[in-house]
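Below sits a lone chain in structure tokens, taken as the form predicted alone.
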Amino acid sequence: MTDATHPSVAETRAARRVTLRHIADSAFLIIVIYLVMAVVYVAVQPSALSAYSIESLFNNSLPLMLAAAGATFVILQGGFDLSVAGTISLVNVVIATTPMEGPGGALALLALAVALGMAVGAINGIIVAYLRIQAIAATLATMIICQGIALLILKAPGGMVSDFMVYELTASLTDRVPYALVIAALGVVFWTIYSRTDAGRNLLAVGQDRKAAALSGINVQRTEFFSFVWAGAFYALAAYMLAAQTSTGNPSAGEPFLLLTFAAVALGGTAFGGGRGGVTASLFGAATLMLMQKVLFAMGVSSFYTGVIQGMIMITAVLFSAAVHHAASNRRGA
């Protein structure tokens, strides 16, 4: 047996350091939780894989997930977004107040939802950007402007939703295919392109390091900004499936979307200081907390715990990808 075919300690070292840094870069390990989540659920709940029970689980993981993918992108550029729940109760009454009906009528609210929530984005992001007032301040003041607003427009929740949207749009492609599995894989597929543009590599280098990504010609503010308006227009996209699954509105949708982000983005793996992670990650983090819902109702344990094991599942996991980047990290110095 030759040298020649036995891999060098070098090639061997690499190809160490590619799999660590594919483990805590990307959502491996969130995608081989949910997988074990995924069994344990048929595992406990025998009518799992029913048509019926896959559409109601994608369908009520959607407009979190959305909310997730939004949030990604300002955490990416090492800022924060406190908006996600004004935009979502913004959005969510305004779709439920202007009753437009049929596929027409679906697509013109998509694009009121989505110019709305960029608007919002867009003035986040001008406050922040270029106004250099602190993230966390300036969406605070946006989210509780936005309520202020929905509370305006409707006092108490109802409205009317499109027949068409509720219908149609939680419908499924085929009897196990749910029209919201296909908007999540399209969000992956967003993603995975975007991220391998300028704009997406520009957003992890600003969160990687502010200074040198100036340094190298990168516009720093632009791309703060238009995390922002990316971060809206995802608010909007959950507000409007939110809507289409209520079949009303209510000017306090979004409240509970405010934790569950964050924990979504954060079980995901996607670094708060910016420049680590993706909203693939972020994606399957929020479907994670929605299994896990569903796990626990189906094994029986109370509410009261709910929160209490969904926390304990989420620490463990940003620790080990925390641990193995930080071992990647390592070998990449050595």
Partner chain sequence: MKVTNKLKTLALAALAGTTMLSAGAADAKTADGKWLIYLSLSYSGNAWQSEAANIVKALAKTPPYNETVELVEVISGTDPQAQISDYESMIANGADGIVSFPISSNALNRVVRRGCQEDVLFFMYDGTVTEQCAYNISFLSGGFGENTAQALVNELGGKGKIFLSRGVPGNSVDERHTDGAMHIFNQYPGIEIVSEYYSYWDDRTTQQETAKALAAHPDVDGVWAQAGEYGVIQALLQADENRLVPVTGENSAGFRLALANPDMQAKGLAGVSSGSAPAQSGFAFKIMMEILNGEREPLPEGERNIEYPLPWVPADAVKMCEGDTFEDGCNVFGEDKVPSSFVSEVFNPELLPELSLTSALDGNPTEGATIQPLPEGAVKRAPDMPGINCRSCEAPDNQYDLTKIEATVQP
Contents of the next structure:
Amino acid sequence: MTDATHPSVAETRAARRVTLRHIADSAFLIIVIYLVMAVVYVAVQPSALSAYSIESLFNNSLPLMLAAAGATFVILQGGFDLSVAGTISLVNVVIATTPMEGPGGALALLALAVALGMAVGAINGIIVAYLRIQAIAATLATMIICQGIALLILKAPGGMVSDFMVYELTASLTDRVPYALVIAALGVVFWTIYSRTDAGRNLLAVGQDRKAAALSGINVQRTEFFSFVWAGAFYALAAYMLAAQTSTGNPSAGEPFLLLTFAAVALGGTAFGGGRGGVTASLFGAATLMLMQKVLFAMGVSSFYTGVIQGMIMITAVLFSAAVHHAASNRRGA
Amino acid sequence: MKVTNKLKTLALAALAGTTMLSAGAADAKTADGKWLIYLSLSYSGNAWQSEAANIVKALAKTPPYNETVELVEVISGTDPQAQISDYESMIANGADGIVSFPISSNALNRVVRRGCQEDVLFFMYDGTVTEQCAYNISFLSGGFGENTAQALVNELGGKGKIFLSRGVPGNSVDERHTDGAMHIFNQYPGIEIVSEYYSYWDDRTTQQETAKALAAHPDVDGVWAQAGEYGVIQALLQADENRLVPVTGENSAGFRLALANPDMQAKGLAGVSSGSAPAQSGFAFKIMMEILNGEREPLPEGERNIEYPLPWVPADAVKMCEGDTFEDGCNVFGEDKVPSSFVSEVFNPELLPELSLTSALDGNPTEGATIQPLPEGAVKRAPDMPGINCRSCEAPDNQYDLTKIEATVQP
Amino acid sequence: MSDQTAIPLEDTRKAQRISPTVVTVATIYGIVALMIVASRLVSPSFGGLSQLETILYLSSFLVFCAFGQGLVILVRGLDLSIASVITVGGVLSAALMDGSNAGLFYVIPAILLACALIGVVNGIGVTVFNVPPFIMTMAVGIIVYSLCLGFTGGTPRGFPAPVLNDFMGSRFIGIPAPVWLLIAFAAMGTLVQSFSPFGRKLTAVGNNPEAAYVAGLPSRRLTVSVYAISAACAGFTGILLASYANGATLRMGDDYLLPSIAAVVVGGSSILGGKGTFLGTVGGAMLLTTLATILSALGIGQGWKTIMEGAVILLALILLRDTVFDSLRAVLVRKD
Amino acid sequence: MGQLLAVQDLAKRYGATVALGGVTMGIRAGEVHAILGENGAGKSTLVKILSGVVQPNDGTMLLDGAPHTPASIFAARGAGVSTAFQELSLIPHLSVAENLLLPKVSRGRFWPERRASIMQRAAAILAEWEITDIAPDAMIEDLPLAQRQRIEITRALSHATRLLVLDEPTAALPDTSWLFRQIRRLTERGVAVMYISHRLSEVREICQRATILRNGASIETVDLAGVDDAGIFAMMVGHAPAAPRSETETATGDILLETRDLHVGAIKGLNLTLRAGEIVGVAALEGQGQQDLFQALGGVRKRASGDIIVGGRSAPLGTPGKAQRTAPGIAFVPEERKADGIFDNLTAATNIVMADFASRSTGAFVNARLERNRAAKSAERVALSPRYLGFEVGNLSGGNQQKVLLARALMTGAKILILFDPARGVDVGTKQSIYAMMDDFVANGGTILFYSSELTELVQLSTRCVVLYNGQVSAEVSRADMTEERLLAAAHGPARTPPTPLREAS
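Return one more block: the form predicted together with the partner chain, after the form predicted alone shown previously.
Now the full complex is given, and it begins with the chain already shown.
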């Protein structure tokens, strides 16, 4: 062991590193970015704080948030899942073509939706984890297949979504706290617990170092498999809330989610390639993306050039989170 | 400069929005006394969308609207969530009216309903929403599908192999067009649909998809196409530069010029140009302004579906415009003025006499023009189309009746 | 010294008589050939040379942009900006040529250069600032598209040079000019990717970036140049597409983004980098196009067509799996 | 005592490749049993099969008389077999505690255990195995390599109820006393230990018997007391080792490389001179800054301050590429052969010729034959058989991979070679080839700076030896006074007496 000539210095450096790392690892950064953006938004748009505005903002953001949460499971273990677009379309049309009224019906539909999402996820998982096909290509294929099935079920936008889902699920708890926010908060709670269970830890471990994880006794294939299953479940939730919000089914409902989901995950600071990040961060990443739409509108950025700003913000956010992470794990080079 | 202006306007608008919220007044105008109108586009990126937007912009700059209208353009992309978000913001900003191409016929209903409650007028053009408090101004009920299908059947003498070049899969407009067309084709056992493909209403995609279909069926006898039809002509010429077949399609300049071109006719081209007109946006805008200005009574809910007349230009009716407007019944501009993808139905001398080529291309008002009131009887109610402009409704029995053409061959 | 005795057993046993690369490429072209032959069942006019000609013609656009995508994937990247850059190429060629042949010889290089510069931005973001390629190229794609939108005001104006439009429709020795272009491009691309020091260096960078750095390869410069090439290829595709359709639209690139990745991966390249051939990519592009022509001729609903498209891609991926090769090779080796 | 583990005709094939072709051996309860063999002899495969990472194609394993067929690491642990792997299997971004307890860190399956309670359990494990200097909540990535290795071993120790497999456990350990103490505690309980190491002295110290593997097959199991080193070598390679090398003369050539007051990483003010014709060895315990020094000279790491003078001119050496191009040229062979050295998808020839591609503009096109021809000469200098040139490097043995790397370094035409542990983990034959190449290189006017973790190698090869301690030169030892004891003493710092011998040679 090297002698620590200046233990106090070493200790403080280590301490600083620990706090920075906590910041870098947790969803702290993206939460700050989100809050800053929210403040800006409220400043330029005072009506933003009205109960209705808050409710509609969260209702609108929730599907993307859930989709990004799902994608995070796969990205954390180092994979890639393009099937998000297909799964959302598929589940969305199934919900819209399976009329079930009332709270009981909504619950039954929820179970059906999640089961379907998990089934798609399981197929992805089998193909990627057990047949060992490159994830990006395999999920591209399953995405296309899901879109095809969605078109078989519903040729054009339509179908019916029960009034309970359309009106109750998108309302607010005691007229103040949108259910959408409650669901997002449940997502945070879920991840906080899940990430501390063995399954959650294994997910991160596999993402950091597949080989070491395998040699540590982690069943890497099963971990990969279940990451896709969880992802499918969350995509299904996204599709479910999308159906509630838009009160309709659309065989191409999932298409806009394809790139936005990955943008949201990246914005949240989850590393592509795995091992670092989390669902909470992605939830906030997606919320930030949707809030950005609001802020840009409020700032009156010429709509032709909205994309320029969006692109810049994405790059900056990723650079920022990388910079903090770099400072946190300021280790010796190569 | 443009941006600062907008910022200023928006700041004012925001101010107006808050006062409105507190006052709850119905007669809301911006602080400088103008109507705050939003133009919400789904997807700017093809000629059709930008022409439609330019028409509204040009009208808003035409006196006296230049003094009374504050028009803000917003592009929401292809994501319904984004358009929902933008509608919300517009409502929050105290919009008086929203002229919009809706991305989805159902997904926007909730926010539209909510806007109506805040006394915002919604005018949808071309596309529609099923929320009954919004006005839908659309040609969809005009029967594009069945009329063009009959035209093609007539040209083919009731039998032959045809392609269907469709729009976007899973889209209700595409479904309506195709259902209408199939209603006709199904009556003729001699008509054989040998290939059906999606061209995303885009010239280039149409060209490639048609080329693929031609690989299997070089002996095709006719093509029924939605927008992107000029690509069909190009693909046919590519496969065999001496052989064309009857083609029905929409309103691109390239297609109309080809229809009227004697060389092309000699090779076998015939058909009709019909379909969606960008001018619908201008029509929608003018109705809305007349209602806002109190010149026209608002229509009761449930009767707000308005039909825009279906353009109908057979080959022999194509007439080149010499000037910059549709004068003397001319209906197409030459290649020197517009690209081939330019959608020709930008002007409507009856409904929109204020417009000229510069309006459609650049969004500028026509010099010397002033806003003319809509003629008597211009606003005609459109029939119900379930899932397109209403939710729980029945389609009339005669929904596929021919309006523009008669069958010249019997099944 | 007597090396023979010290050679561990595995060296000699791992000797591979058949290069996996050759097997991959052969399999893809085998599948394509099989599909073409089988397509006769779908339509009597299929299965002939004219179908092959159509397939080659239509796959050429995909091949041009997939070359750049393939190189980017070779160095462990991904280029999501190509859809927008194709649009840039198309929009600029329509706007700058404006229907005239004059100045063609500086307009085309100027457009390619402009596109390459977009690629350089991608490359710098990825190498210098360490932004993940997925994010960097997606963001740059959004930015570039938005600039295109602003620049054109929503409507791309003008026409490409007539001579280009004529070129796309012309034939030499009975074969369409773009097919010749495809053949020349495939030959050149193969030389660059598999038989040039540049290609070797890229493979090295993709195979092991750290080792490439230590070995003294200018990894950053190589990576930046790869993104520049990818963007230039996309721009080239855009010029040709605009010439083909005699005009530009803003969404003309959208149809090529995912297929370009699919063509590369179906073509046997590893999405993880360091492995892949351009001939395989060309085969992948042909496979996708062949599939599309067959599906187009099938009288089934769009839903079923879409499902079949996904299923065939999946099947091709499964057939091209390494383990399948390994067992195949094992059988072959055991035979002799 | 009966056999605890009985292995019979074990075989493993990967496709057409035979990794293990018939291993038969037995380990008794309470015994420490060595597995000896060259790289590629099949040791790693045997470890993988025993620990459930891969499954054998043929043969049987009996553990306590019951068939041992673990389908996973986890299953193997369940049977009481645990393994400390050579390539450490720790997750860098998790805590020591979590790594120790993986894959079942939390007690509850669906509800997480409190962090404090996890730490407590981990602390108990650390205490049980006498680790006092590592906190359970420390991140693995913050620990030096030696501590990580101890965590890896501790994890294996904590699970070993029947058989402990240690694969090169001392690769990064400066001191074997802790490890040997734990091994003895374990064997007293009747647990058997399979011990794999290249270091014969360690093996002799701790093991009773050894099984020798060659070419994937077990050659013989011997009682270590009854056989001398030469006999073991002979069994390992199939022939007697080469004779010791002759002496080299002291060099007085031109100064090719010089550092002045160099600061980089842990290196604090280093002065060093390399002359043409000499091999300068670097001796140091783990973590004295040797990596930093070598990386700085190779251009991989930027120096903090001080001067590096190459060929008489101050050189910035910003990148390895620049280092190669700075006359008379510096070629660097890194420590991590797999991670920083080879391109495993490319052929050996391409790997070697890459040096050419990197440094100068070559012809427009290449093909496999052209590359083989071009690489042939460098390959010959490191005695790499030309028939390997066409193979993908990933399929070659470690020794041949190392030869490929050295051939690439030679291919650059550089006159200065910076070699970090060039002969680590390679077999005896390859070692001899590498030594010969080094001698040959300096005889032709080049100079070599090399670090080795084995003192024997330093003593055998160096013209003179520089000893690093705490980032500075603690001693410079000339050829005449060079002994392992002298180097070892200096490596422990200027004013200390060496504690227990850390590492000695056979």
